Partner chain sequence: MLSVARVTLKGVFRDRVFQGIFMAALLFLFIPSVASLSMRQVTELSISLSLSLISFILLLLAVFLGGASLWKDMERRYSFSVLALPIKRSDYLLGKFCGVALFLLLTVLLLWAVTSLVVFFASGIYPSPRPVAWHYLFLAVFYDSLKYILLVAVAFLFSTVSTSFFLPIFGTIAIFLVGSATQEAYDFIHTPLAKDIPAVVKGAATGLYYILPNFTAFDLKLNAIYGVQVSGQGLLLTFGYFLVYTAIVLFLATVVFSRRELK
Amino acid sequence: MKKYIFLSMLTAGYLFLITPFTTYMRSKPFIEKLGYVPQAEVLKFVAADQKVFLADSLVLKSLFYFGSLAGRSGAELVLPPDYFSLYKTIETAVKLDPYNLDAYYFAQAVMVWDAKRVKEANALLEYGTKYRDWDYQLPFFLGFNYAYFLKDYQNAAKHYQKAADLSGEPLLAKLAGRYMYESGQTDLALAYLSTMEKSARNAAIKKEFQERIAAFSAVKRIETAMADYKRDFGTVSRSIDELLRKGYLKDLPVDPYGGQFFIDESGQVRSTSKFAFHVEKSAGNRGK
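Could you show the structure of this chain alone, in the form predicted alone?
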């Protein structure tokens, strides 16, 4: 009898919290629909033994929200994503269910590359490694983030070594010790993105990685042309147009994000898109 009374009180408490919250969310404009998510501690209490289901729902909500904004025309986002709310939603999902792999994939695909919130994503990944202690993928993500984005090679080596120990993959062991000496950062990015794309389970996330692979493959083409030019002339080419005129590039590589590639003062290949889709300007801002 006490059990049924407790369940009735729990249900009533849940409805008390969720009904006004649902009404509020329905009244909000679309860009804010992701909005406020109660703290994980509150949701843990009201969800009882449905925490895994609720975590899945939050991840799906994030995927749907981001995918809806990515109704792209050319290389433009329809609306600017609310990255802070996305992060808080995924963080809550992870705290509800630290075994949810899709949450970590979303953090790695969107929070790292699009939002540039690398340290926050790493915090989620570090949290996940305490639970998914058999899974090489999370330390693999961490190793890449530390090396490629944060230039923290000591932490990168530590996480790559852990990934190597868990997976038995020789490439990861190699990356743990000497990857920065044996390959450029573009090679490292392509190896990482290819691994991510093959193992991604969600179609939208897989597409994100495919677009980045295309972008970095274009960068690699330009870098190879620059290396050939330097070999032949002993100097570094300062423009992509020069590489095209002298036949080191057969055609102009395309940035899938809609930008134009260029060579900066340090000799690094960059794009005006910064490898992110641009937010579409409002009608009032067009032409300014």
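Same protein, different state: after the form predicted alone, show the form predicted together with its partner chain.
Left out here are the partners and the other molecules; the chain alone remains.
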């Protein structure tokens, strides 16, 4: 009898502790959850024959972390992503397993858009092309990054050509040339995002692409209205209100990131959200 009372007391103690314990674990910042990730050079020494497994674990941890941010309320992120730790984790993963496509895909899907770490992502992707020399996806990502973010059309064309050669899809080679003008940037982004969204398997990543496609589709609607206006009046429209008033836009396009669209001095469509979710200031934002 005494044994059962003792066991009941222990079980009650466990139940008493488990909820605050779980809350504490959930609230830990990413870098603490992941633990300190030593440099890949050091990990290679201690990982013995489990280097690839270690790389897989790091990528999955990054993915789970990013997926956990999907608990967004309205247009706000519940917690700001710790992009710096994410980037370092992914970098370590590819040094342990330079063939890991998930790592490169994650870097491309998340790091270039949200963290604006295009040059770092490109460095990772170029490192990857040395190993995955059969894969068209990495040069395809690189071509897009050079064309869209860095406006380096020479490098973009080089990578798109490589993607075309590897995939046997000659259309890819024409991408950089076709969209090299500012007016074609939205089309370039939409073409790229649609390709990525269709093949995205992870729910959080897919949602990320869908939101961005929605934002760029809205921009495209405004750009089309502006082009119609210019055709009719010979001048550039200076405000979205004007386009609405004169019937070039049926309704006000919605920015999924919660911002307001406007036309800047150079005639480009921008949003006050800068196409990123507003982040609540809270503890745990260590990423810079």
